[in-house]
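Okay, so here's just one chain, in structure tokens, the form predicted alone.
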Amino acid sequence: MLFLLFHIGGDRYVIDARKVLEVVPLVKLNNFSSAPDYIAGLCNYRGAPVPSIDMRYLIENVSSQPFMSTRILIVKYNAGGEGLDHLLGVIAENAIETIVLEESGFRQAAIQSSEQNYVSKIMTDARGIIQWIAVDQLVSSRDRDILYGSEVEMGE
């Protein structure tokens, strides 16, 4: 299976790149004032505003660095299991690699404590703990509601 991967710190994350539509350069963000701090502003993708994640500041708490690498992974997501895929911007640093992983040598996190539970397998390898991020729980409902109103509801 085939995985975008990123960096944050020495931790390394994947996303199934079937998710990914578009890996762009980071550009300038627009605010979104009522978004919650980890959404770091609206990104104009092809003519439409997409709310955008920043990866470093959801897992650490420290706004993601401007590196040649850092880049906008414009993501697939499905906000509210009705089958509705919204856009999602995701920003991620080091994200310049794909990396192929057997699906089966992944194994159901240990740790999950919240309604925003985004690892949501990992493994090992030569290198280390590889951590995949399930991008449909990057967002809370409640945020849901924020980024994308009351459509995801409606299931409109």
Given for the second form:
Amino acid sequence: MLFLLFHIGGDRYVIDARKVLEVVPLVKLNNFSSAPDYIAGLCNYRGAPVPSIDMRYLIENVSSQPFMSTRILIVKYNAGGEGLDHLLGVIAENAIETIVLEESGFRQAAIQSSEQNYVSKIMTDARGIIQWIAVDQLVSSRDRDILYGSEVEMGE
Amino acid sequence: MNNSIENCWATIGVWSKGVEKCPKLKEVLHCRNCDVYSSAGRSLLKRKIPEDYRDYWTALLAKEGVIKSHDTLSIVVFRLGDEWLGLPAKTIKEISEMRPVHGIPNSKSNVVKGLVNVRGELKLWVSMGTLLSVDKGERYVFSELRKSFLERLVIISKDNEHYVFPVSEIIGTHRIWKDSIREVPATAANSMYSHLAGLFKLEERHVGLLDQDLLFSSLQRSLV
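Give me the form predicted in complex with its partner chain now, not the form predicted alone.
Below, the chain from earlier opens the complete complex, with every other chain and molecule after it.
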């Protein structure tokens, strides 16, 4: 399976490459004032506003550095159930590599937090731990309505 | 990750002028295969984004994506004298080196030049140049040696009809967007233009796309 690899601090994280639509440079974001802190802002992606999560902020409470290697991964986010894919930006530091890993090598993460369990599975190799970020779990159900609204509201 | 880049490839690697050699070279053969070199290259991305680069991409990403039609045609492009022509790849059965042609006695057709042996089968050798009235060509003048080096035989077939014709040069199969094919100007009246389905541009060349149905029926008529 192909994964996109990025680093936060010294730790390695991967995202399923099939979830990634496009990797774009760290463009300027528009402020999204009512959003939770880990949302860095709205990215204008081909005319559509895409809420973008700062992964470093989510994990370390520090904003990502504006480096060339910091990129926005435009991913397909699906909260499950209603079937519609939303677009979500994932700001990831050191997103410069893809990596092929065996899906069977991953184990369930032992510690599951109840609120946001986006690290669903982990793998260990010679260099340490790789954590698999489940894109669909990145936004808590509480915040989902703030970012995307409920479909009914949008239509009215 | 360390920030200082040690340029070992220039001191002990393949770009070094001295006799000192990196022990890893035995294994990786060239520095570009070495992980030290590639990680040094990647660390170049670990620098601040220039503001204008960021502005440029912000504007670029905000633009609506251009949706192109995904309809393409595979076309084999060849040169006949002065003209660049193309035929859909599916009509081309084979491209081979030049072979000797055997004349047919008492043949009245000026398009049919004779018979040619292709893998033990005798096929009709026709002259596309005569059929389409394309000049032998003054625009591409090569030495005899170069000319014979470029010339090829093209074997086309449709519904069990086969023809063989020589071309001056082949530049391979190209995938062309269907919507990049322009119509043939209505004022163009010579035999070549009346056999074209369209025109397209390939790099600097203007290529005429032959209408295969028309071509085969013209070839058939030329036999009698």
